[in-house]
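The chain that follows stands alone, in the form predicted alone, written as structure tokens.
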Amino acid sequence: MFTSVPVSVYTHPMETFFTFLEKRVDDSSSLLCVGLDPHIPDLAEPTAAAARDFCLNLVKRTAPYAAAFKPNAAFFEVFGAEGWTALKQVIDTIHEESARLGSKIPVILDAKRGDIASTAEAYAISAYETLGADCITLNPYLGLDSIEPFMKYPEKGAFLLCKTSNAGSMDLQNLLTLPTDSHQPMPLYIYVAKLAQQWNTNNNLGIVVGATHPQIMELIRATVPDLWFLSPGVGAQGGELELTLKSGLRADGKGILIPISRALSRAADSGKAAAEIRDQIVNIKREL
């Protein structure tokens, strides 16, 4: 059932993350968000020093180009407490690389947390206050108490899984359900992604799809034709890019992020790489 939420719980300041986001977006002319995976086989060594300086490099080459930066807390939380302080480190980074452009980037904390009551409202401190990330993704599975401690920060966002983009996705997102208000059965996906929808009262919410799904894609967009969408999976997981903002463009040619990690990371050159992701998919724009 789609309850409402209660307007008086929140402020609506003209400042929201997706205001922040869009304005990146039209800085830069880009779509790309940059992943930042440090991957123990692609550092000098297995530290949490080294992690950070890989990033560092990265987001160094890449900010020009980078409509958001994302790095995954997993493959810094596994160097344990140096770990954590590297990701900081990396996040101050990014803000200081803003500043010297002149223009705020994004960074999009992929942890994918989920819980409720005081346990979501210390992850959303963590998160937003301790590190300095201006995003996460979220869990929705747990309902709407456990997304509220993160929508009470307007100018901080978060992107609720939804459609992701692993083959084990069809295990639980595919399932039909039968919403009480409702006499149509609809694949779980569209209905968070309706939730989603209604749950964006301080427009900070988006939604996790992926781009491996595109057909399922352009159903949800046509679905919520306002939500921004995280679209992970262009590139090493099999996703197209061309395909993708076909399929989840909004009609104002914004509307959906790629993430892209090892393309990047990998390449002889990543500002370069960077520089043509950017250009393929203003040229791709431009087309559709």
The other form holds:
There are 2 protein chains.
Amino acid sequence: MFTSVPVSVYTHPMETFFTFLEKRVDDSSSLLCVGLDPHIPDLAEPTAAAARDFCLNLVKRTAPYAAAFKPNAAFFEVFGAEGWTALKQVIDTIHEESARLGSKIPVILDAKRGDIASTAEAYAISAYETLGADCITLNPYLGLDSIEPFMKYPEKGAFLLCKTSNAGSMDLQNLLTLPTDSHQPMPLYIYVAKLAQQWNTNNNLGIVVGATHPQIMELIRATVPDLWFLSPGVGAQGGELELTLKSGLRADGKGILIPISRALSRAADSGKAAAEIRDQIVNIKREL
Amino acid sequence: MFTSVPVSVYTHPMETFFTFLEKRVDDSSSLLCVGLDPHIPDLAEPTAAAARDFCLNLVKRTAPYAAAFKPNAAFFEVFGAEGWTALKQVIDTIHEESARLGSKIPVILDAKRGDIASTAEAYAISAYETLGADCITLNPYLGLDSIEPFMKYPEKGAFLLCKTSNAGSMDLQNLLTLPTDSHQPMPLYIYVAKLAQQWNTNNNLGIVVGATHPQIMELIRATVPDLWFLSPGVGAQGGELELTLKSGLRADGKGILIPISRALSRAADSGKAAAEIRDQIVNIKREL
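What would you give as the form predicted together with another copy of the chain, now that the form predicted alone is on the page?
To see the whole picture, the full complex is given below, headed by that same chain.
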């Protein structure tokens, strides 16, 4: 009897970012990623302290329903050093709420960084060690050596931009490419999805696939059945929750995080709005 | 006689980033861009104050020979809020040195940002207003709507990543693409260079073309004869100054900035080393 050891022990002998995220997804029954985007027009006043308070309020109200939190670096950077202090306080508070709930909630720093080796190392230390984030968004344009300094932390994760939700995503990401190892042309976003799958040797690399292009999401899901997606665009940007889940869920009912920001922060009761979205996700998954 | 007005008055009625940079290039007879990369191993101690002092020393010694300065955001971010304070102090000091020399030296924030509309706007405010930088490096993967919030400041500039100096630049940038408006396949870096040329309607958008690939640089220069290049890779990364200038200079003897960092910061006398590189540039240009 004792010779039977789960295969996963051999595949991932230590905790990886995605085993950590999946535990939280199970604990919360949620795929909701609460976006922390303190846009200046949404703040009580244009200060770093107001940005921090805006986020702390959202964190405290929505934590029970959040599979992850995603603070956006730009809206803190805009306040300079004080903004970075606020960002660190927000991340620390998420860790405290996790401890209170008894279930660790991953913090995905939406920073879309991308630079060469020693610089990428500094960005990795900044995100994972100085700020204490668990995951970061990265840009693939500089190639593998710009991603490796992040991937070598197995318990930390990264989502690589693949097909983004904006109109400008047509400019480069939809280009037809002719990879040397393929006989078929393919859109750049498919090539990037395949690269991410190939690079994901530590179970800590996913991709960003916007919810505004459900047919493309379906195509990418068919190409990389196992990768985790981070899929902005539901709500403010017009994507539909049900269509998104139908297009992007993995066979195991996981594999996609749905970032939502304004629909929560602008709700009369952010906690109630988050609970409703979580419940919608549960219901849609049950029906599929 | 008074009816003869220079064409440039009509083309660029106000100061643009590149008219500003070209004035400094003339004032300094230089194309040297002093890289401010406070790598922790090069510092007296691993603190933001040591990073700041490392940069201030380089700025003061090399300013007379610098066509531009390029602080790298990652090496400041790694120190969190204190690092951002240090970065701001470094940029302020460059502006003060400019005033002392009577010739404004542009500050290029090497941050390689790239995000969608409202987020890109926050990054633009962060770089240009909060920090006071004159220019930034940007990633093209998210397309035009991620670049526009920067380009709408005509007196500020941006360099778009095109062909970077690292090994991983092969992964995406060298892919053959089939643009819908072209009958010929072309490498992605050529497509990006053409996009940058098309997007550069305010005379404030250039491209990053690594000095480690001189033949590719020559090809890009032939494709976009007028665009400014920012060309890292001379020195530490193995590019050669003469070959780089030969491959990348425009017909007017301008059009390329040569970032150099460690060869200056590790020299016994940084000022002397900068003067020598400036003089080499002058001599090579004379011979070409």
